[in-house]
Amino acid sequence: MNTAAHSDTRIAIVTGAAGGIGWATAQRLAADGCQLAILDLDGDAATQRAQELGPGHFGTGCDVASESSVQAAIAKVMTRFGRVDTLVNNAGIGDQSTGTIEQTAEGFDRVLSVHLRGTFLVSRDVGRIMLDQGAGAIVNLSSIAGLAGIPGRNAYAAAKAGISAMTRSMACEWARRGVRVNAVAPGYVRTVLVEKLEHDQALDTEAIAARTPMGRLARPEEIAQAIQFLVSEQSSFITGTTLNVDGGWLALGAPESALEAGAH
């Protein structure tokens, strides 16, 4: 049964929304008046997060790399809400933390499957709904890794570069039918995962902050704010764009010492 609220309530799907940037985005969109469909590989966590947002929100399990799982999840959303106005493709996994010659084909394929195939599958199935509606906004999660060379991050970088390319393709394909497609490319973000890597000394966040012109890592809510802008009417003439939300990381074309010199 369609239990959608008032017709002017926007329905938003966020994948991988049980934690990190996805959860921050779900909270931001809910605060903006959206009803959320939280999709996550951990279905129990998705349901719990929906309950935390309050009445009217919905959570369900979804493996974005599986076509049947995506189709089943989207069908549940449509049964519940009857429409989709916003999609944020956030679901992702970490890369192989080793050099190229030690990486496995299976690990490479898995990263591309979740990030790139997952973004394609969810966008395709939700895109059909939005095209029938004649309106909708999609934001995909790219990364600075897809736009700059980061040693050892082959699969993740390839997937994120592909997401930016696919964003441009879908945006041009659907623009005249009322559907906008954009991406955000975060820099390093202080998530629970990053804090764990920091604790395990697997990531030097002090060095990352020193390399970032703004001198710090992003907060998840800062990425969420950029996403919220791109799905809102405030960005009504923006499509096919990847917005860097990286504290100036990609803009820097000088040694880190130049950052200190410029501060005086």
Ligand SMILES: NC(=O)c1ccc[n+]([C@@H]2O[C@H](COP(=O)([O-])OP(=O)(O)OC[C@H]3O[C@@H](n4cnc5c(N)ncnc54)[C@H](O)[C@@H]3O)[C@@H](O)[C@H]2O)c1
Second form
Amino acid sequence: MNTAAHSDTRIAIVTGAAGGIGWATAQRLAADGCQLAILDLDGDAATQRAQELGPGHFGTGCDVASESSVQAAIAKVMTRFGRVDTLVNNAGIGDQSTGTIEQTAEGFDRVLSVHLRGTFLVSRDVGRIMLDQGAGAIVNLSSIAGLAGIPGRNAYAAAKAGISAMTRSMACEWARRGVRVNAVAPGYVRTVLVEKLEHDQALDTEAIAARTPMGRLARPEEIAQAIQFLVSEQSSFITGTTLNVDGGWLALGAPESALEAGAH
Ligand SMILES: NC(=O)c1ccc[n+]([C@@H]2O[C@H](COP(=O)([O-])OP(=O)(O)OC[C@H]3O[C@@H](n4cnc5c(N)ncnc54)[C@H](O)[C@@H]3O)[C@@H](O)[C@H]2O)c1
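Given the form predicted on its own above, what does the protein look like in the form predicted in complex with the named molecule?
Full complex below, order starting with the chain above.
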């Protein structure tokens, strides 16, 4: 049954929205009047999050790396809402926690599968719907790792660079049919995962903050704000771009000490 209340209610899919940046984005888009479809590998958490947002929102399990799982989830969204205006391809996993020499081919494939194949599969199925509608906006999650080297994160970096490349090709392919495609490239974001790594002393967030021109990590809401801008009419002439949301991380081409020197 199509339960969309009004044709002017925007329907937004956010993948991987059970936590972190995805959940912050879902909350932001809901506050902006969208009805949310939360797709996550953890189906129970997706349903729970939709309930937290209130009546009219929807959550379901979906493995973005699986073609049949994506098709089934998008079919459910269409049965429920009958259209899709916004897609945020956010679902992701970390890289293998070891250097390149010790990494396995299976681990490499898994990282590319979730990020790159996942973004392709969901974009393809939602793209068909948006092209039929003649309107839609997609935002993909890239990363500073796709634009600058981070030791040991080669699969993740390749996936994120691929996502920015795919963003450009899909944007050009669909631009004359009313569908915009952009990406955001976050720097380090203070999510629950990052806080746990910090607590376990597996990530030196003090050093990261010191290397960041703005002197701190991002809050998930700050990435969500950039995503909201890129799916809104405020960005109506922007397509094919990757917007860095990194506190200046990629802009820095000098030693960290220059940040202090420049502040005086
Ligand atoms: N946190 C950061 O510092 C940071 C920086 C740059 C980019 N990113 C990117 O932002 C996105 C979100 O990151 P986060 O830190 O919020 O992550 P997170 O681990 O907090 O959340 C990721 C979500 O994706 C879901 N997920 C994982 N595999 C999935 C699959 N196969 N199908 C569907 N859902 C799946 C998880 O269940 C989880 O809810 C990712 O694409 C990540 O690469 C994060």
